[in-house]
Structure formats: structure tokens, C-alpha cells
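The data below hold one chain only, encoded as C-alpha cells and taken in the form predicted on its own.
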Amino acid sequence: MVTIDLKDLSTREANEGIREAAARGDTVEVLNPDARHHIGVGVIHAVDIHVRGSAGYFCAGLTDTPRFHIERNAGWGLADNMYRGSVVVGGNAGAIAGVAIRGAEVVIRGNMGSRAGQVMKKGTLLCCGNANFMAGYMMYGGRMIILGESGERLGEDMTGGEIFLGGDLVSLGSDAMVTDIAEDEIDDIRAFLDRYEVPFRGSFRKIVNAGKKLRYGTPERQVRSIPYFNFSGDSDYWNHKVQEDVYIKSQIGRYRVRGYGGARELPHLADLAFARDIVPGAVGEDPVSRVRMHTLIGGKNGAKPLDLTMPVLIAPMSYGALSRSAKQAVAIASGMAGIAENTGEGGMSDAQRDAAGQLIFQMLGGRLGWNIHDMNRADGLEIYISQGAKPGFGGQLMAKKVTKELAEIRGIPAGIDLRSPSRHPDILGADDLVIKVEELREATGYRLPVSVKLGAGRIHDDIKIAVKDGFDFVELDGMQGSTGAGGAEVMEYVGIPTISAICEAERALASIGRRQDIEIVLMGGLRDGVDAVKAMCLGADAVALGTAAIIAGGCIACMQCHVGQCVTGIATQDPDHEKRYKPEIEAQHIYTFLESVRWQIAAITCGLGYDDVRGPCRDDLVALTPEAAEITGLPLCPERRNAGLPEIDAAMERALR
């Protein structure tokens, strides 16, 4: 038995240790625990590990396979997105325990905290006292037996799983439903409680969802490519767009969700011109080899940062809203052209890690396929907090494309349309949200980079939260950016414009003095290298590119992303559309778009007389537009439109042929 004695050690050091020990198979003992957090994360192999007193939060979480035993006590997040092993807690346990837990077996002798079981998604978690309210919330699978009272709202939006109730139902939540249990249930339940020695001979009642709200009453409809309203010509007022809304909504009744972005004028980089003239014969034959590009991110803290050829990276976009061969070639892009991708919300597959040479793994609220080992072979990390096209919401999945594969790796039922979260069940503020970024870090050895995704909304506040909580850098994305599925009114009119989202954060970073503590990455509806160039002008470090870089992988913009439709096989897991996707020829074209990205930021840097990104600035910009003066702080110059521009675009041309 190897003895880890946390009265002489960090918690970095105690848990470097409890791995180094469980990699032995040595049995491990922790004194003095004095309910310290993370307690045992990242262990990855079947081990017995005895906490001798009480546990603070997220104890045995991001683990496969270890059996913890705790004397006492445990904090809030108890064994969080643990896959299999075992947790036994002598006494109680706080709020979430067993928060999205996948295969494990958590046994609470005791009573436990509210929202027990949060986007559980398999295992058993048992609780042989009381339950607080919204047991069992948003539980997408498994099992979980109280063995007393229900606390409120039990179930409350549930879509799968089922609970076990042996003492009083306080209250249902939304589309729960008390029914019948079936004597071999019983038995098991029986057999599970003798495994642990639990002394339980009373009856159960089983809490089951109600089926009412896994999908919408009227299923989502395609978009017609042709307009199809005519009447009022080329009017910008009963546009087609604006008859179409109204068409649809008379038949379905609700919201429309749709993918792409919003699609209205806003202020953006387009408003935003360079302030003298470019000049051809300073930009030369190859700039490329003139400017120095190489990028580093993610570096502030002492993590390995990402190692980038140029300042731009793939942004965020899901195995499920894309098909596994479109996140395939934009991996095998990404790779070739010496970037980061991205996972997106969705998990990682075996295709797109292989294919990518650096890849990001993100964390959504509803962890959907998140896990210690896909951490593991992970460059970076990514909380996502929300996005640009619709920030302060989850995402969602239509059922059309959560198939038996997807929902698999999810962790989720099939067939059901995804409303994700839209908040992590265990970050509720700052101070829960910086206890997050370390369980990442203590998982990981403090190897990866810890990134946020922030939609732009309140933008001054949220960023000096970002780097006061620790982030190595912020994926900063405003409203132009898209999504696979969302409500249409979201995307027109929930949050700010990109350029106001970057000089937003400036400016907030700036009052406290902590911009040179974080690095930010801008996104939201960059279509190029003139707008990356444009973007670091206005303080980015780096930019990242989603929509574009789909579009030259193929996306003809046929707005059938929502409902699984799509013809080149790019948003859809329809094998039939999927299979006309050739991967390997369409990541040659997102390759050479990227290569074209890089060679335009070269020539601008050395059109401007830098010869390294880094050196632009907001002294090389001004505004074309009252609005984009007012938002950035830039001279008003509406006669600057396009200069310089062509003459690039010219000497690009000739570069290229």
C-alpha cells in the first residue's frame, strides 16, 4: 500500500502520486484528505484508493476504473463523468454527485445534494438517505435508486434512464412519470444493495420520462432553395426571407430552427479598412517566406501551447452537426497546413484525431461524449460556455441526426431532438468555474492548455472572468458566427458583432491591467486573411475560421444543415448524403483555401512595412461606416473603401499561377 499524506503535500503532488501508485496496481491510502478538491482525478486504472476522512469537490471524477472508498464525507460533483469503477461514501455528499457519470457505480450512504445525477448518461448511483431537489435532472440514461425521501421535483427533464424510489415522492418534475417496475428490476436492484450491504427491504416505485417533450410537435422542415414568395420583387421590407418565416411558423407553431448564422446587415471587418495604401512592390514574389508566422498559444501558464504555423486556427464545429467525413478532411486540412482543429461539442472520433495534427477537445454542459482518455490524447482543452450565434443557449441536435452511432458516443437516446443545456452543472458562477479549470489540469498533469468559449454578449464582464479564473486563452466569437440548428430569432438578434466583441475586450482587459495574462482568439464570421489581418489590428492573437472553411470544403449553403438534408454529404449523418463526400479530395481544397489565408496575411503584414504578424496594429485601420467608427474608436474614413485591395488581390493572382 502506498500512503499519499496530503498534510505534507499539494494536491498536484498528491495526485501525481495516487497515478504514478494506481499505474502499479498499488493499493493507495490518503491521509489527512481535510475535504481537499480533486481529490483522485485522472486516474485510469483498477485500483483501490481509501480516502481516510472527507473529500471536497469532484473527488474520483474524470477516472475509468479505480474503486474509491471515503470514510466520510464528499463535496459537490462527486465521481463527475467517472466511466467505470466504483465510489463508496460513508456519509454524504453534496450537490450533483454523480454528475454525468458513464458506466460507474456510486453508492452515498448517506443523504446527497441537489440535482443528483445531472446528464448521467450510464452506471448506478444510489443514495441510502434523503435526495435534494431535481434529482435525477436532465439524466440522460442509467440508473438511480434513493432509498429515502425524493426531494422536489424528481426526474425534472429527464429524457432517459430510470429511477428507483423506496421512500416518499415529495414531487415530479417536468415530464416525468411514476410506472409499473417489473419483479426481475426488483431483483437486480435487490442483488446490487446485498453487493454493497445495504439493509433495504422495502418496496420501489419507478420514475420513467414521460415521452412528451424528446422532440417538437411538428418536426422541423427543409428550407425551400427557390423562393418561392414573390410578391413584393426585390422589397427589403416582406423580403422572401421575411414571408418565409411567417409561412413556416403558420404550420409549425413555434420558433424556427435553422443552421448558418443571422442574415442581416451588422457592423464587421467589412466596415473596417487598412489606413494607407498597400503596396504592391513591398509585398514582393513570396511573402510568405518574409513575414514571421509562427504562433504559439496557450502557452501563459505552463502548459505545452499549441504550435502554429500562422495565427489561425479551425473554430469549434461538432462531430454531429458535421458528418465524420467532413470533420475528417477539415482534420486532414487542419494537419497539412500546420493548425489546430477542434472537436466541437459533439466528441472526438478516431478519424479526426488521427487525421489532425493538433486537436482541441471541447467540453459542453451536457458533456456529451467527454472523457479521461479522449482528454488525454487531446492538445487542448475548451469549456464552452456559449456561442456567437447563440449565446447564452445550449445547442441543439435535431432527432433526424442523432443516430444510434452518434447518440452512442454522446451517451445519449437516439432518435431524440437535442436540447443541450445550457449551462455546466457545475460551474454557477466565477468561483465554481475557476474550481473547473483546475479539475482539468490536476486530471491532466497541467500538460494542456485550458482554453473558454465565449459567445459575445456581456462581453466586459465575462472576459476579466475568463482571465481572472486562469484560462490559458479565450475563443472569442461573436454573432456572425453559425451554428448546425437554432432558433432564428437567436441568431439575428441575441448578442454583439464580432468587431464589437473584440474591442469590447480589449477595453475591459485593459481597465484591469491583465491583457498581456491572456491570449484571445477571434472568430465569428472571419472569411479570410484580410479579415484576420484586420482582426489582430484590433488586438486578436489569433483567429479562427469555421463557415469558410466548410465552404471550400464543399457547403453550397443549402440551409438543409438543421434537419440532416444536406447534399454534399457535409452537415448530415445520412449515410446515403454522407457517402457522396470524398474527404481526402475536399481536405486538399480546405488546404489550399488555408494555404491562400496564409499567403494574404503575408502580404498584408509586408504591405504595411512589418515583416511579422504580430506587428499591425489599430493605427493601420479606419472605419468606412459612423457605426464602426462609433464601436472600435477608429477614424471615420468612408473614402479608404477597397484601397489598396485589388492591387493584393492582383499580386496574389500572379503568385498563384
Second form
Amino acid sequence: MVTIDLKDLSTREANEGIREAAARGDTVEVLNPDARHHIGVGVIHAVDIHVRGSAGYFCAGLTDTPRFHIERNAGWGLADNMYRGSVVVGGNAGAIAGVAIRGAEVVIRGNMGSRAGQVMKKGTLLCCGNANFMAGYMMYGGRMIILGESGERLGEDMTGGEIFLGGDLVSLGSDAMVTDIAEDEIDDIRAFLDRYEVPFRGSFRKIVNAGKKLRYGTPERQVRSIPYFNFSGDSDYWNHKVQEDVYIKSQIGRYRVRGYGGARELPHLADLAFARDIVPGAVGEDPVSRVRMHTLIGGKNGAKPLDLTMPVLIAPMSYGALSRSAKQAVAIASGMAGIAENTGEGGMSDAQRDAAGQLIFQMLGGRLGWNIHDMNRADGLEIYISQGAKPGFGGQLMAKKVTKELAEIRGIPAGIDLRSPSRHPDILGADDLVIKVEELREATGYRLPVSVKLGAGRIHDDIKIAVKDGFDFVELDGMQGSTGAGGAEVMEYVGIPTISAICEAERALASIGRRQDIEIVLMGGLRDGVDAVKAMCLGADAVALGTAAIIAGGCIACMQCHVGQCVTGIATQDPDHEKRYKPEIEAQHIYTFLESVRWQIAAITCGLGYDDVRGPCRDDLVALTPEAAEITGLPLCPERRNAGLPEIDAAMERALR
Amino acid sequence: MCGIAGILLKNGDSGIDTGPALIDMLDGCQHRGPDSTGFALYESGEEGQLKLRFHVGSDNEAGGAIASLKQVFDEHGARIIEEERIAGSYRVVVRFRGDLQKFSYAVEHAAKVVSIGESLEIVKDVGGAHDVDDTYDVHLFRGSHGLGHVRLATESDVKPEASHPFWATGFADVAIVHNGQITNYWKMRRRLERRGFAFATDNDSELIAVYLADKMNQGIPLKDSLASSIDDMDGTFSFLVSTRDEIGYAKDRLAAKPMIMFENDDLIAIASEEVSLNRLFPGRALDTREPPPGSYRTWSRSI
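Please move on to the form predicted together with its partner chain, as the form predicted on its own is already shown.
First the chain shown before, then all remaining chains and molecules of the complex.
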């Protein structure tokens, strides 16, 4: 038995000690826990851990196989995301007990707080006392047993799983219903109660999902896609797209769902130009070798930073929205180019991990595919708050794409129209967020950078929270960003443009004197190296490309990503469609495109007279439109509209020859 | 975006003092709000005397503010008994027997009021619990009860006057600490403004304080005022309120903001997180309770 006394240790030291002991197979005893947070997070060995007192937030969180015994109470987020193993709490547990568990057995001998078992997927959560408000909220699977009172709105918006209630039912939540209970289910429960020595001889009621909200009522009729340029830009007011929208809404009676980003004209990087002509000859031969492009991102607080050969990352895109093959191609290309790839929402695959040199693992509110083992093999962790294409909304994955295999990885029922939660169960404010960030750091021994993905809305406030909560960097996403599926109106009208996002972020950080404490990766409709340099002139430390990389890898921009029948095999989970996609070949295309981005960044940097990508600054930019000038505060110089970059074009031509 | 704490000593036998206890409790949850820290402290005062605290800023600015304040004191017949300047603040005790609301609105025009009360004194500034204690000697307070707050500034600036606790502008001895966000703030505020109440800030926590003080002024007990606040306020909130003789809490129906309490024969302590409560009893597993959604309660000190 190894004794860890929290009286003398920081939580970080204690957790290192607990993990080391667990790795040796030793039983651990934690003294003087005094309700401190994050006790025992990240343990992945099957040992007994005795907490002699009360634990704080996220005790036993992000673990697999340990057996925790907590003498008295546990704070919010007990056993967060625990895979296998068990936790027994002698007293009460706070809110969101058993959040996102995926197989663990959680036993609470007292009462539990609100929203217990939120987004849980597998395993058993037993509360011997009373549950509270919205127990089983958005649960996807597994079993919840409540011996006392249910609390209000039991099973609110549960998608799957079962709730067995021994006490009074206060009220049922939306889309939950009472159903018949089978004899063998009762036997199973009794066996479970006996195993944990819980004496209870009462009867049970069973609550399950009522199935009214799992699919959209009327499916959207498929239409021949209208090319992007036919309805964006200077098209007629009642153009084909508008007519199509009205027609389809007359059939389905709701908002439309589609892929890609907004089609509305908005101020963008194209409304900015470089302030002066690039002198002929300034670029010269092989600018890439003459410009320092090596970039480190994420090392501000002592973590091992992402090590990038240029200030470019791949934007987060999920396995789910994209096929496994498409994700693989992007990962291979990112590895070849020496930049970082991002898992997006749907978990991490071995192929993706192996192909990507550096991989950021993204955590979303549904915790779909999130787990400690993949965290440990990631190069960065990212908390998704929102994305530029649809700030404030969760992901959407239509039933066609929610295949058995995909559902398995995400831990959800197959064949539902998946509307991912728009918010995290355990992040209801900046104060909770800081504890969450710390949990991720504790669980991975402070090795990995932790970033936050922010869809640009109230960036002036949000970026201040990001820096105050200690994130290493922020992935800032403007409203020109794309998505695999989103409400059409949301994509067009919610959020702020990418250039507004970066300018607001810069001003907000300057106003509190904290710009140097966080790095910004800007994304949201960036198309090439020219956009990248402009973004960096406005202050970005690096940029991320999503749609551009997908197009490089064969996407035809038909905007039907949500349907699941992508002819190119990119945005589909249908094996017949996916087999058309050749990951190795497309990886080469994506890589070649990334190299063109590298060349452009280098050439423009060089042409502007710098030998380092961190050189170009606001002085090198002007605005071409009054709107862009207003947003950026850059001088309005419409006469630069036709200046173009002839020297860059010429040099590129020479390079290609 | 913050952490809150409150304590009420039922008798003098606990071996715990309010000042040091609140410092410990707030230090325990400082991670919830590193920008600023504040305390609402109650020590019995003299009948007919008011303790006033102001933010006056530094040097020249302070001199001007204090001069204007003294003019208002003169105009309202408030006689200074003691005064002192601590960092950017000014503390003064006056003898006053007039209309408190009129008087407080008048001083509000002369300088930024932090608190006014016979027994209440609010101390708040940027920095952590120990930083504020270093400047204001919070640990010397020995009163019967008090509240505390740590703040992470999100929408408003990091300034002492934007920190909590909030005093119920115009009402003696009412203070509040709040974690959450009142989403029908402007509607509620306009309703109160139409009835002649003034607000010193745009902070939603001040609204709760004025709302409750107004109810109590109408003779409604604190407990019932808390009950109606849960119906009237939209949004997410866990808040603590204190008056000369009572503390109480209210929690929204969505249970989105944490709150946990511990009670024994000697005291009642409430905080955002159990880790704060455990600071009062190191090494002990406490029998704590989480208040249910939509609940409220009050405790009185023995007088």
C-alpha cells in the first residue's frame, strides 16, 4: 500500500505519485484529500485507490480500470469519462456524477446532484439516495439505477440507455417514457446491488427514450446541387438557390441542413491588400530556403509545443463528417508537410494517429470518442466551445452517416440524426472551464498543450476568458468557416467574419496586456498562402486550413456533405462511395497543395523584405473596402485593388518551370 | 464567473473567526476567480453611526473625491467620527440620523460607494484573498457573519468597483455575492428604476441586492424575498445575501451554478465548492449538503 498525503503535496505531485504506484500495481491510499479537485485523474491501471475523506471535482475522471473507494463525498463530475473500473462513494456526489462514463460502475451511497449521467454511454450509475434535476440528461447508453426519488425531468432528452427508478417519479423529461421491465433486467439489478452490498427490496420502474426526437420529421428531399458561384456573389436576388430554399422549406417545414459555409458576401481577407508592390527580383529563387518558417505553438505554459515546419495547421474536421479514408489522406499529407492534424469530434483512429506526425485531439460536449488512452497518444488537447460556421450549435450528423462502426466509436446508438450537444456538461462558465482545463493537464501530466476552439461571436469577451483560464493557444474560427452539416441560416447569419475575429481578439488581449500569454491560430475560410500571410499580418501566430485541404484532396464543393452520399468518397460513411477515394493519391495532392501554401508564405514574406514569417505586420496591409477598413482599422486604399501580386505570380511560374 | 463563500457563527465557541475563515475559504476557491477578491463583513456598530467605504483612487483624484464627500456629509448633517485612507479606498464613520436613501444617492455622486451600513463593511480589490488581506487586514475582523467572493472578470473590467460583494445601493447593511448571470437584468432594473431606485453599476449582482433590499424595506422577510427572487430572476444563479442579522442563499431552478453547505451547532458555512468548506476543518470529511435547484434558506445570528 502506497500512502499519498495531500497535506504535504500539490495535486500534481499527488497524481504523479498515484499514477506511478498504480503502474506498479500497488494499492493507493490518499490521506487528507480535503475535497481537493482532480484526485486520481488519468489512472489506467486496475488498482484499488482509497480516498480517506471527501474528494473535489472530477475525482477518478479520465481513467480506465482502477477501483476508487471514496470515504465521504465527491464533487462535480465524479468518474468523468471513466472507461472500465469502479467508483464507490460513501456519501453524496455533486452534479454531473458519472458524466460520459463508458463502461464504469459508479455507486453513490448517498444522494447525487443535478444532471447525473449526462452523455453517459455505457456502464452503470447507481444512486442509493435521491437523484436531482435532469438525471440522465442526454444519456446515450448504459444503465442508471436510482433507489430514491427521481428529481425533476428524469431522462431529459435521453437518446439511449435505461433508467431504473426505485423511488418516486417526480417528473419525466422531454422524450422520455416509462416502459415495461423484464424479469431478467430486475435480476441483473439485484445482482449488481448485491455485489455492492446495497440492501434494497423495492420494485422498479423503467424509463427509456420515447423516440420522438431522434430523427427529423420529414427528411429533406435531395436536389441536384447548384454550383456555389450560381448563388453567391452578384447573383440575382431571387436566384435559383433562394427559390430552392423556399421550395424545400415548403415541404419540410423547418430550417435546411447543408454542408460547407456561408455563401453570403462578407468582409474577408480578400478585402485586404499588401501595402506596397513587391519589387521585381525581391522574391528570387527558392524563397522557402531563405525564410525562417519553423513555428512552435502551445509551449506558453511549459507543455511540449507543436513543432511545425510552417505556421499552418489542419483545421479540425471529424471522422463522421468525413470518411475514414479522407481523414487518413489529410493525416498523411499533414505528416509529409510537417504540420499538425486535428481529430475533430469523432474520436481518433489508429490509421490517423500513425499517419499524422502531430495530432491534436478534440474534446466536444458529447464526449464522442473521447478517452484517456487517445489523450495520452495525442500531441495536443483541444476543448471545442464552438465553430465559426455555426457558433453556439453542436455538430449535426444525419442518420445516413451514423453507421454501426461510427456509432460504436462514438458510443451512441446507430441510425439517429445525431445532434451533438451544443454545450459541455461540465463547462457552464469560465469558472468551471478553468477546472476542466486543469483536469486535462493533470490527467496527462502537463505534457500536452491545451487549446480552445472558439467560433467567433463575442470574441472580445471570450478571448479574455481563454487567456485567463490558462489555455496555451486558441483556434479562432470566423464565420466563413465550413462544416459538414449545419442549419443554413445559422451558417449565413450567425457569427462574425474571420477578419473581425482576429482584430477583436488582438484588441481585447491588448486591453488587458495579455497578448504575449496566448497564441492564436486563425481559421475560417482561409484559402492559400496569401490569406495566411494577411492573417499573420493582422496578428495570428499561425493559420489553419480545412476546406482548402479537402478541396485539394478531391472535394467538388457540391455542398451536400450532410447527405452522406458524397460521390468523391470524402463526406460519406457508405463503403461503396468511400471506395472511390484513394487516400494515398489524394494525400499526395493535399501535400502538394500545402507545399504551394508554404511557397507562397515564403515568397510574400521575402518579397515584403523579411526573412522570418513573424516579420510581416499590420503596416504591410491596407484595406480595399470601407467595411474592411472599419473592421481592421487599416488605411483605406481602394486604389490597391488591382495591384495584385505580379512578382509573386511570376516567381511562382519560374519555380514551377 | 466566480466563487462565493459565506459564514455565520451561531455562537462564540467555534474557535473560528469570520475574517480568517473567509480568507481561507476564498483562497481555497481562488482558481474560480483570480482577478479580484472581496469581503462583506459584519461587526456590530454603534447606534446612530454609519460606516462608509468608498473607492477614491489615488492621490489627486482621491483628494478631490474626499473633499466632495465631506461637502455632502456637511449638507446632510453627517458628522465624521473617524476616517482613514487605505490604498485606493477611504473609510469613514459618521454620525447620521436622516433619510439613508437620499444620503447614499448624494454620496454616490461624490465618489464610488463600496458600502454603507451600521455594521456592514465591504472590502474589495484586485488580486487574491491574501493580497486583499495584506492591504485591508481582513483577518482582524471578528464579527458574527460575512460573505466573500472571488471574481474572474469576463464582460466588465478588472476594477475594484466591479468586484463583489455588492452593496444594495441605498439600503444599509445589505450585501450580496453571486455566481451566475441574470438574463432579464435590464427588464428587472427598469422596473426598479421606475420606482425611483438608482444603480451604481451595470452589474447584475447589484440588481439582486437592490431587489432584495427593496422587498425587505416593504416589510417582507428575507426568506420570502429570496423565494420571490427565484420566480422573478431569469438565468443562472447561486447567490448569498447578508443583512445585519441574517444570511441566506437562493439557487436557480437549472442548478447550473454550484453551491454546497455545512452546518453544525456552532456555524453555517456555504461555498461554491466543498474544498472551501474543508479549509475550515482540515483533515475532516464533512457531512455537507448540496442545496436542491430552486431552493432558498436563511439563518439568523443569535442576538
